[in-house]
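There is one chain below, alone, in structure tokens, taken in the form predicted on its own.
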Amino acid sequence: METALKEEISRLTSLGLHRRCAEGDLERVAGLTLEINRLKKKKNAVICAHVYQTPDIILGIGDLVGDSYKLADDCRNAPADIIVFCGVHFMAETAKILNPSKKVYVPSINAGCSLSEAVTGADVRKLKADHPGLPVITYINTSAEVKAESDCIVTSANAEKILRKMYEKHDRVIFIPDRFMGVNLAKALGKTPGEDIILWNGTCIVHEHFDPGLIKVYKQKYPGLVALAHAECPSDLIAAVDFMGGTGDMMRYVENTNASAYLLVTECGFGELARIRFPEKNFIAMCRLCPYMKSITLGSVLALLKDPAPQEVTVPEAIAVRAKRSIEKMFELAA
């Protein structure tokens, strides 16, 4: 085995990746990560990796790793000519909006999002016409076109904070597109859906079908278990867990507590990453795969770096300028 490959296997092992690879698979992974990292350096590319990606991508090739907010913040003025976004299309659009002079790519044509696809710019324009004067607060899981029609973008990590600030100046707001997150936020803020907060009927295919009845079963089976759920989950499930938040919030909660076990109700990639970061802690599986996120592989990243042209992400300038205002408003209010 060549020296470079041995060193790459050693690097990946030191990061804990060997604990998530099938026997004999680490050598194959190391061969891919070695070539990807060589090519990204040659082409002055930076790789953004969302926490729902697989550990081989996050640990093996990711330069910027985090949830939607962190990646959006980190990729502002990213020190590279090329941004390869291992996430979904709307995230890459955000990166392009914040870095108009850079080339931005997604390594899979199938990396969409059910929430992003649930609402269009025309839908938002109609909502504004039906509710004149109300500010449009939009979850980041949306297209650039929708962001351009919005007043402020939010993530699951900062939505409650930003909405509180919005309600200081407005009696009513429009929140799109995640209906479940909107209901959960309304409850936290003491607002009434349909009255104080106008919602849209979008949902996440990963989070909408978790069974709240299983929370009680897990808690009975594992005394001392703490259940954490993503804010995109339905409110009856949120009522059954101990903590609701975005993936960054959930990871910090795990880091700063010492429960006997943790139940992470979100996409499976997050649980894989938590197990690697905290091998001494006990995690119980209750997750679902996101087919959009999992359409990205080391192989697709390598193919992209070899021939990036077919998968470039572009945003028309007129839309990008307006969308950037709503994104920058998020950074301002979340500070």
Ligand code: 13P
Second form
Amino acid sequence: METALKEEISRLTSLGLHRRCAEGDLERVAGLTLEINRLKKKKNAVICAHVYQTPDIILGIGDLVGDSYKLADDCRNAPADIIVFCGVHFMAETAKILNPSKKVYVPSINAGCSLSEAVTGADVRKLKADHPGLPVITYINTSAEVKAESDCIVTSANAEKILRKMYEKHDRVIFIPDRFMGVNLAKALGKTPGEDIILWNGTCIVHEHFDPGLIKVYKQKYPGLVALAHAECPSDLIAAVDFMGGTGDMMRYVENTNASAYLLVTECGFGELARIRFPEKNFIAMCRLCPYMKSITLGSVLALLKDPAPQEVTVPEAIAVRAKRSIEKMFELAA
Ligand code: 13P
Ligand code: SF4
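Structure of the form predicted in complex with 1,3-dihydroxyacetonephosphate (13P), please, following the form predicted on its own?
Now the full complex is given, and it begins with the chain already shown.
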């Protein structure tokens, strides 16, 4: 075995990846990460990896790792010519809008998002016409065209904070497209859905299907269990858990607490990473896979670095300029 491959296996082992690889698979993974990291350096590329990606991507090749907010923020100052986004398309589009002079790529043509697909620019224009004067607060899981029609973008890490600020100036707001997150936020802020907060009917196909009844069963079975759920879950599920937040909030909660066990109600990649980061803690499995996030693999990243052209993310300038304004508003209000 060549020395570089041996060293790569040791590097991945020191990161804890061997605990998430099948017997013998670490060598195959190391061969891919080695080649990707060499090509990345040669092309002056940076790899962003959302926490729903698999640990081989996050730990093996990721340079910037985090939730949607952190990735958008971090890639603004990335010292690279190329951004390879191991996440979904709207995240890469956001990176392109914030870095117009850089080339941005997503290593899969299937990395969409059910929330992003639930609303169009024309839908937002109609909503604004139906509710004149109301600010449009838009979840980052949307297309550039929808962002261009919005007043301010939010992520799960800052939606509550930004909405609070918006309500200082407005009695009513429009929040799109995640209906469940909108209801959860309304509840947290003492607002009435449909009256104080106009919602859209988008849902996340991963988070809408968790069963709240199971949380009660698990809590009885494992006394001391702490349940955490992503804010995209329906409110009957949120009512059954101990903590609601975005992926960044959930990771910090696990890091800063000492429960006997954690139930992570979100996409499975999050739990895989949490298990590696906190090997001394106990996790009970309750997760679902996001087919969009999981359409990216080490193989697809390598193929992209060899022939990037077909997967370049572009945003028409007229849309990008307006979308950037609503994203910058988020950075201002989230600060
Ligand atoms: P976060 O911003 O919490 O990482 O969420 C992104 C997402 O797509 C959740 O499904
Ligand atoms: Fe979209 Fe849901 Fe997948 Fe997140 S988990 S990318 S919201 S479909």
